[in-house]
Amino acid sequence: MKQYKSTPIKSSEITPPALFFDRRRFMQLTVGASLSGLLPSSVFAGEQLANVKKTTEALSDKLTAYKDITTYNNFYEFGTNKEDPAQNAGSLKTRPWTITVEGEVNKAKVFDIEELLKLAPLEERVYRLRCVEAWSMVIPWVGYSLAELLKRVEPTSKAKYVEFVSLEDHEQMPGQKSATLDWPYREGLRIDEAMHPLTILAVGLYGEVMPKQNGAPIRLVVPWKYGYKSAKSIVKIRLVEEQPVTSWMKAGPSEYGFYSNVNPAVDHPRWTQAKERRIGEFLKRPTLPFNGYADQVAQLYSGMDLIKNF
């Protein structure tokens, strides 16, 4: 399979890691007390990941600020407002944690999170994240290709789709006490989408372990699809023969399809998808087909009606 890398970001646009983390430590020491009532401590106190391989190529887009990435989120398990996850995710316990991989595989297995962290070399992948609500970010994720996990369980010839199931725990996740969605959260990909090298399991961002409000301890990132396609706090991965029904398909079948590819030519029933607002910027910009990854993934959908298969 041909390997793809992210597109380059100019080194002049990146704050040196040492300076970046020193600034955060300084902020924590000097203004932490005054901010404690406004922002969660997890925004300022992350644990750095070891031995992360920096990509030689990344996006030319400017990175979204760490503060924005960690305080402006969709994570309905912790509430429906953008600030709710950062305020409420402190209750999430990320150790111990396991992911069960089962279904149409020859070697079903339960992976401990520490084993998953060592399953493949961790890389920094700078990807765009485009939300169906017409806002976007550019995030330096840390993780590795989902294919690295799937190949270890040996999918059978019947494995046509991959289903992802997130944690359901109403005490740790107060948003699950409401009927916003049918819990637990479920997502799905076609097997070729799941095995594509751009699809990753992310365990961190900005060189640190994944913040709880962003999907700790491990989440899915599929950069050419709308952000809701990226399941967070995953506890189970099932390889199946039939297309799974995802949470958003069940909640709003006329608004959320299985494929969820970024397609500026297909409007959401309640708003346009032709433009987006990059968080940290004032003006909107045109939305790119497949979120700018068409060269890498368009061939996966050759011959498909991308209006019908939204």
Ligand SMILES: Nc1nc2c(c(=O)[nH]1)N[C@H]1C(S)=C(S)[C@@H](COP(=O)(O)O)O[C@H]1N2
Contents of the next structure:
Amino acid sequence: MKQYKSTPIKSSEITPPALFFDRRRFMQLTVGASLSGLLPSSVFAGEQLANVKKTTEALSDKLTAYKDITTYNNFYEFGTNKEDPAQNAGSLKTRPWTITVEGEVNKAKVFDIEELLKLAPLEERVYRLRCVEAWSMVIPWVGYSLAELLKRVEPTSKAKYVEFVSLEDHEQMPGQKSATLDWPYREGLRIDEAMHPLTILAVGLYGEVMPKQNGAPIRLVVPWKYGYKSAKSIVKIRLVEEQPVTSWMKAGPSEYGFYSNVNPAVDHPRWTQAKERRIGEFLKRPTLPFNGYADQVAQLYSGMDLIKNF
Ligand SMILES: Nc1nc2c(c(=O)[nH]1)N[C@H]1C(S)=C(S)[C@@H](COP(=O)(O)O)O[C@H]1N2
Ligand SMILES: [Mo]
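Return the form predicted together with this ligand of this protein as a structure block, the form predicted on its own having already been given.
Below: every chain and molecule of the assembly, starting with the one above.
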């Protein structure tokens, strides 16, 4: 794995968001600046993704710095400390890679990663990510709606839920030698949540191929739910009739429910969810219902008791 050189200058400070997508101008800026000795040469580390459509949806929140997004991670397969995934994920092999899609579908299929990268136009999606631990980030993902994949396998009328399974390989993923979670990592969504356009399969961030510590080569991102719903390094997607049991529900059923909607009114049994610390900021900010996506997703839960269904 390439090492990110540490820099005293945060990438977000030297590259205004609008410039991230104009790679030529960005390179001119950074090359010019590094030649003049102002900047280290590798603010970014990865390979560029081609043909990424710029975001249409403007979020007023400032983007979290690339360095923070890629060095402060939860990916228990590589250890439980925030810096572990960046240090240990180098052993993850992202090629060859496939996602098997099976279960209640007419057209079960094994998708190769090269096919997944071209399945639908790659779009930038700037989403807030709110961790259940009461911190958050703003991340410019690159991907497309999960619905693009699901419609190709033709879910049957029995497909009520979707289960996501991450890679299990104790050699590549040294954290799996400890029983911190029941491996492989499993998550799940109701079918309408999975089909919602905000739910994406992400293959990159900041215009680059997904860093390993962020869930390479392909992961889920569900922006109105706590971060743990967004399973990384996915190898299997199963459409099922019954609500799946997720790794976190197994680990602590009273703490991590199936729905996991970001809800400032429902505290975690051990801490409040009313506020969050945006990584890179000092003061805490109030947490928004559905992480700020209520206009788009609240109707999915009309008539449901979201205190019972937490
Ligand atoms: N396979 C797997 N996926 C995972 C996790 C994990 O430990 N293993 N952690 C989750 C949690 S708790 C969060 S907050 C997000 C963090 O994503 P990020 O590191 O890209 O910010 O990934 C989620 N997806
Ligand atoms: Mo999290």
